[in-house]
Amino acid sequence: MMKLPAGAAFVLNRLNQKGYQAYVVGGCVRDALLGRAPKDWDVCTSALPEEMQRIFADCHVIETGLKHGTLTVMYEHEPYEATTFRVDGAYTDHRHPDEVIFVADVKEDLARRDFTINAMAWNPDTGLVDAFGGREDLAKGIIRCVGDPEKRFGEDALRIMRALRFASVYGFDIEPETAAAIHRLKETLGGVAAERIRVELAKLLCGQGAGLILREYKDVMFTIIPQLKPMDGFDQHTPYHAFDVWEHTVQSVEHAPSNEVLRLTMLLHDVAKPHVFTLDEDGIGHAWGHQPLGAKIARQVLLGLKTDNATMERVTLLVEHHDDEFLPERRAMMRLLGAFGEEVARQLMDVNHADESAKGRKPQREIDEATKRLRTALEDVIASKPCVTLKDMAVNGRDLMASGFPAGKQLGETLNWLLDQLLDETLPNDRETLLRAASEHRKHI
């Protein structure tokens, strides 16, 4: 038994009360049966889309997408997606279907559906409808295509994504028919907007299963960021590293945060690497210059992927900044501070702790214990409140003015000089301090 949400419980009376059947189905029931909390509970039903204006009249409803069989009712300001049973016509564009034909079983709706995970219905007084075998699916882990795998990619290419989405967000099998029409089929992908595979794309990787999709389905990788296959089987040929570049990428996926920023820098942090790469006369592999120009590649990929923009400027500066040296000394974690802001060192720590771990040369718990002592000295630095940016300072430009400096060069000049004391902590954030400083600096530029 499913405990519904108070709205889809009134959408399912509704419709059942005025003689017609209605069901959760997809999502939802998948998530329940997983002991999930369902984001959204969409419901399917035997009535007609105007059929249901006329039922749900009293009601808020968004006509979402009436010649598709769908209207929204929003109840207690939620929104509950009903759509009438159908079946779709052909594909021509392998993305949505040229037309929609309202049918009067569930059980043909559920047929149209992408995996059997997601083609499960229920109903508390009916019970769950399970026509494909849904509910072992899920028992075993298993990603299936309902029916034919090449039909049901051929329709809709952006499923061999939610394939690959599902697959890693449960750390599920995909079933090897269904696996064999994927990479049969990766170039379909080229059809599908950019935005919608970047959407299943950030899922993917921050999902359980993310290093293992990226090593069976690099072919698809590779398809959707032609960027990415350089990568894959260039030795680098260096005592640092234990693997080629593509298996450190996807081992440094699987040890970062599971966040979309810090997985797609981690995916991206070494993409310039087989580009500037040279051996020296003792045969040892060097990348430099591979951050500068993996930031440009990387924003490159980004564009392409139509990233919104606070996402591609954080992840091209963490892929610029992947390789810097860190000390956990409090003057360096100042200077940090006052380049980067507290985020941006924090993450910058979580990039450094998961491009060492997948080096494969240290011990992991060295390698942890070092991430510790810098993240602590961080965070003792950021709890004494220091002054690491010019708004921080006790003076200002109009300060300096107002005590006979010119406006120019030289005060801008002076204000770097009197912050650099501060990151170094040779003068107090004091007011008379550092004007006394600065006058005194002045005689000698």
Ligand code: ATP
Given for the second form:
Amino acid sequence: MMKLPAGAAFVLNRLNQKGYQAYVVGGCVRDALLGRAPKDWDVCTSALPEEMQRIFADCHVIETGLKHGTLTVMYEHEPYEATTFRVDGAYTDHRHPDEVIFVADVKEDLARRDFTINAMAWNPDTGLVDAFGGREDLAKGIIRCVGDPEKRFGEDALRIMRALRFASVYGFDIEPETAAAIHRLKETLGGVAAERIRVELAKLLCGQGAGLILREYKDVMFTIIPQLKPMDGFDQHTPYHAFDVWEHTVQSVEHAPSNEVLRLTMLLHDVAKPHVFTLDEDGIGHAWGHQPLGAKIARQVLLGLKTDNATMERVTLLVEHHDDEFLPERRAMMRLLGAFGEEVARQLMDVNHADESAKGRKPQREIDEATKRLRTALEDVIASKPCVTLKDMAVNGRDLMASGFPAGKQLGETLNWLLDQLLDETLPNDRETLLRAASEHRKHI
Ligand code: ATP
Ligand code: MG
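Would you mind generating the form predicted in complex with this ligand now that we have the form predicted alone?
The complete assembly is shown below, putting the previous chain first.
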């Protein structure tokens, strides 16, 4: 028995009372069977769109996709999508069906869905409708296309990314024929809108199986982000790294906390290494300048994926500074905080830890301890609420002018000098002290 939220039960009941079949279907059935909380509960029904409009005439509804058979019913401010059983017409663009055809049988509706684990329906009277072995695949941990994989990916190439995403998020395997079709048809992803690829990529990167997928399906990754390809097999010729740049990248993704910004950062952090690589006369490899160039390439990648600005800016900033020198000392952390603020400073610690953990040279315990020292130093500084920016300083330019400073270059220089004293904690952030120090300093410049 599945526990339905009140809104889904309401929609099912209403449709049943009026003599129509209705089921919860797709992702919610999959997630409920997995013991995960479904994000949203979708309903499929034998009622036609105009019949649903009549049946739910007294409810707040949103007519988002009536043409495709979908009516959204609001229940206690939560949306429930109800969609008429349908099959899709021909796909000439590898993405959208040219038309949809409404059908009477739930099994036909299930047959149009992408993977067996997503092709199950349930209601309290009938129980589970599972025409393609979805429950068994769910238990075994397998992503398998409904029907012929070539044909299904041919209809809609986004399904390739969805397969990789589900495999990563649930830690599932991809069934061999489905996997083979993914490799064969990856180029058709070129026809899919970039933002849709990005959404799936972000989920894939945050999944528990991200590393496995990045290794096993690197050809797909290099198709959607060609800038990654030069990292593959690129030998770093350095005692600091045990792996080639791509394997290092994959491991760094695995070591990063599971969030989009950090995982994208790790995916892209060394993207410029092959481009700036040099060998010195001792045969040691160097990648000087890979941070700024990496930030530039990362931006280009993220723009290509139509990434939102906030994510793009943050990821490029983290890529640009991932390899800065971080020291577990108060002074260094004051500067870090002054330059980046709390949130970015903390993220840089995560990035540094993931990067170090993926080099394969030092014992993990040693790396964890070094990171702990850095984090402790940073948190100690944060907790002491220091002044680390001009904005927080107890005096500003106007105060200095009021005490006799002429406007101009010297004024700015003096403010920065004062901030330096605060960052080094050679002066307290106290108005009188700073004014006195400023006028003393002026005598010497
Ligand atoms: P999520 O947990 O991300 O919501 P989901 O499987 O519910 O995953 P949705 O995009 O909400 O994904 O789609 C709901 C259902 O519609 C899927 O479970 C699947 O049955 C079907 N579906 C979605 N996208 C496709 C697609 N591209 N091709 C075929 N069926 C699809
Ligand atoms: Mg869903």
